[in-house]
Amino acid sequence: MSKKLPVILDVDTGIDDAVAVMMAVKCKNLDIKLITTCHGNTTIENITKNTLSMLALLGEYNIPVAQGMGHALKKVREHVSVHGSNGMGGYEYKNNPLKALDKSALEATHEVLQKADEPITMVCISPPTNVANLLLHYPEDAKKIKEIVLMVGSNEIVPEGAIPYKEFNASVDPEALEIVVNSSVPKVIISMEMGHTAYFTWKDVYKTEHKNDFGKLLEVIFRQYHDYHVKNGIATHDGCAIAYLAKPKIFKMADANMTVEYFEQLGSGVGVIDYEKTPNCKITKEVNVKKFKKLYFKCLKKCKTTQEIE
């Protein structure tokens, strides 16, 4: 068996994060050292609670969770959640025995990195606030990070004078994204187009529901997820980031330069890609949908929960 990849996973657990958490803990070649929570789809308290609930329902009691930033680094921006009132389409697990660590995500991440025998991959499927905060407070930790995988931005070239799409993770905290993309750490961008390409059809949702009890839970919350890019199904943005870790060869990549540009019309900033400038990251261009779904269902098959799903 090949050696497992050590990972720190940063989440803002909503519906597609639930898929990502499931895949991350069930992928045989990933070793999740720590999960940190970040503001995003709902309040930081809800996000931490949702994350702990997913781990308990999956029977994963030994992965530490640390609560992170509840707001952007510099400027709080209004945003609309597409994940329901609590980030999980209203689903709530009321008897969860798991608790977050009594230390912040910043301190927990620093501790894990400093104790690590080898560089660790950081995976950010939330606004990049926690990652930027780490680089600001502990710049020496950069050398302990193998690469930063970010679910952020678009792989499309924005024509001069055009207003780009306001992708959520970037626009919620563009100042944090700017710190991360300007860092010396190798970066991989999982563009939003991946989740719109490898989306779950309603047939996939039906198959999910009938796979096992955890699949029943996913079906319940999937019904509350609304991404207008996917007219007839469920977007899989965050799951694609986990798939990249587990099966990088199912993606076609390109060298690119990402910068953060601010637009008055958007009231925020976004990550803008240029393929001609000196590269500072790699970005996903295509995903093998069939192989992505195969990995998802393989991970789902491993899920066992004794909890009753209503």
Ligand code: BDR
Second form
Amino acid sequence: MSKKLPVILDVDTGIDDAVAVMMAVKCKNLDIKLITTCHGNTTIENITKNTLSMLALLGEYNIPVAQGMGHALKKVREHVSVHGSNGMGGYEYKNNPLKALDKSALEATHEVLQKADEPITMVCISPPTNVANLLLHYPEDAKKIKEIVLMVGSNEIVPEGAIPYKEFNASVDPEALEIVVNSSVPKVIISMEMGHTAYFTWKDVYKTEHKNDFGKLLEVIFRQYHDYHVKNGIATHDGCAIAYLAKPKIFKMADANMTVEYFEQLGSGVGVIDYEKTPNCKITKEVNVKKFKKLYFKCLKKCKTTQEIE
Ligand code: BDR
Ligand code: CA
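Show the same protein again, this time as the form predicted together with ligand BDR rather than the form predicted on its own.
Shown next: the complete complex, the earlier chain at its head.
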């Protein structure tokens, strides 16, 4: 068997993050060294709680979780969440025995990177605040990162004078995204179009519900996920980032240049893509939907939860 890919996963759990956590821990070629939590889809307290709940329900008791930044790096902006009252569509797992580490995401990430005997892949499926914070505090850690996979932005070319689409992770902390895109670390952008294309149809949701207990829970929370781009199903943004780690060949990629631009009309900044300028990242252009779903159901099949799902 080939060696597993060592990964640090940064999340704002979040309904599609919950799918990503499940896939990350169940993909056999990934070795999740640490999960860090970041503000975004709900408060940092809810996010840490939701992440620990998912791990416990998945029977994963040995993956360390460290709580990260509770707000954007420089400027806090108002944003609307589409993940229900607590980021998990109101679902709460009471009496979870799992606890977060008593050190911050910053310190825990720095420690894992420094101790690692090979460069680590980081995957960020939240606003990129924790990643930027790490690069600011420990610039020497950049050399320890193999690549950063970010679920952020759009792969569309924005016509001159037009206002780009305000993708959530980018617009919640554009200053952080600017630090990350300007860093020397190799970057892979999982653009929002992937999660809109590889969405779960209601047939997939039915299949999910009937797979096992964890699938039953996903079905319940999926019903509370209201990404308005996907009118007839469930967006899979963050799961696509994990699929890229596990099976990069299911994506068509392009070299691109991402810069962060600020628009008064949006009250925030966004990642703008240019395919003519010197590339500073790779970006997803297409996803093989069939292969993505095959991987998702393969991971889901491995979930055994003995916990009672209320
Ligand atoms: C991103 O925003 C969040 O709502 C999702 O969890 C995903 O990471 C999609 O734009
Ligand atoms: Ca997310």
